[in-house]
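Starting off, we have a lone chain in the form predicted on its own, written out as structure tokens.
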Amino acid sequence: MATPRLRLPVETARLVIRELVEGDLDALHAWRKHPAYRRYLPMPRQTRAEVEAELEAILRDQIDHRRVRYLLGVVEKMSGQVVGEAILKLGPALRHRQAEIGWAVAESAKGKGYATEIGKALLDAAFGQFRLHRVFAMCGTDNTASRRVMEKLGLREEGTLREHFRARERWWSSHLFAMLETEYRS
């Protein structure tokens, strides 16, 4: 049985939320090759081939018809310019109607509210569309802007995954946060 599909593309105030396209490569590159962008995030800095090369994985998973992660380009509306990146995982938790949600803005383009955006975005297609009972998202302990982002958006605070995850030569621990399809319907 195939999985539902994410219908895109899912527009905001400001901003549309697209598959990514071969197009937006430079784009890509551009936010990810800033030492912001993995200030947080348990990654090596990445290469335009190693970005190329992650776009073409993406591009193929869009076809797949038992898709079940997302990476999908955010466009501003006004400038057309993709400024962030938004994250929509179900994998195996999706028979316990549940989902994984993130988002990444391009450094020019922080500080305008577009990471809440974007979340409020992903919860109403996860909760919406999927109808999912639990969606969950995750930020390095030290990401005080992501942290503010999940508790605008009315996630709760589940605990702390101490040193869960090793990356680029030490441990990470991250925050985890979570809302229940009735405190999203309330």
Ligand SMILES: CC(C)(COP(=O)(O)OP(=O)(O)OC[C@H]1O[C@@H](n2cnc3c(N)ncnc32)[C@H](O)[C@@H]1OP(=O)(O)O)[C@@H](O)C(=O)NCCC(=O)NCCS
Contents of the next structure:
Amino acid sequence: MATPRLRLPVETARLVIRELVEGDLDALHAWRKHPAYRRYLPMPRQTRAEVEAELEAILRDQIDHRRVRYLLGVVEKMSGQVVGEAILKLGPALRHRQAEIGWAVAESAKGKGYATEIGKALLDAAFGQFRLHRVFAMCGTDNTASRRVMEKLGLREEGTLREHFRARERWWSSHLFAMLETEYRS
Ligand SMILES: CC(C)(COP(=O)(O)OP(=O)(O)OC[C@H]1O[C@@H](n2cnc3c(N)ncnc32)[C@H](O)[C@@H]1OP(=O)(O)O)[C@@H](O)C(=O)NCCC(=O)NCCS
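Got the form predicted on its own; could you also share the form predicted together with the named molecule?
Full assembly next; the chain just shown is listed first.
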């Protein structure tokens, strides 16, 4: 099956979700280095050079004709600033029509409903553009805000993955939430 492509940008009431560009490095690094960003995330603190290397990999993804990973920038229309990231990962096998979605917003942009707006746009893209069958999201069991976003999006809780990976010298457990295409369409 040929890999479909996500049509970008995706526009919501207050946000534009678009491809990241080289010029986003400072903004991306600014929220990635903030302690609140990784409080409930397993990744280690990234240096500017590491964020730059990741951005280079993201730019390479953009021209991959078998692209399955969309790590995107989120621009606040009102300010024109990049204030967050959105992720949509297709797979593992396209014939199963599954994807994982995720979100992060800069500290200054939290609490405005932006993550929920990003999530809604990703669900619309996944079920609308890609005609997927199931879309899931995960968050650390102590990430109350992200869990709340999943609930607000109407994803259904499927369970808890208990201590399913190890990072930063501890075990991590995650909530698993998902939506099926029938639930999206009803
Ligand atoms: C998780 C995150 C994306 C939420 O972004 P946001 O734009 O503030 O989210 P929203 O405003 O759409 O919704 C957040 C909800 O969680 C609630 N919330 C926030 N912090 C909370 C807390 N500590 N305890 C309980 N609820 C909390 C908010 O009140 C809101 O719910 P409400 O609308 O019912 O009041 C943001 O905190 C973030 O970027 N965190 C760092 C990266 C991250 O953890 N990403 C998720 C990876 S799984």
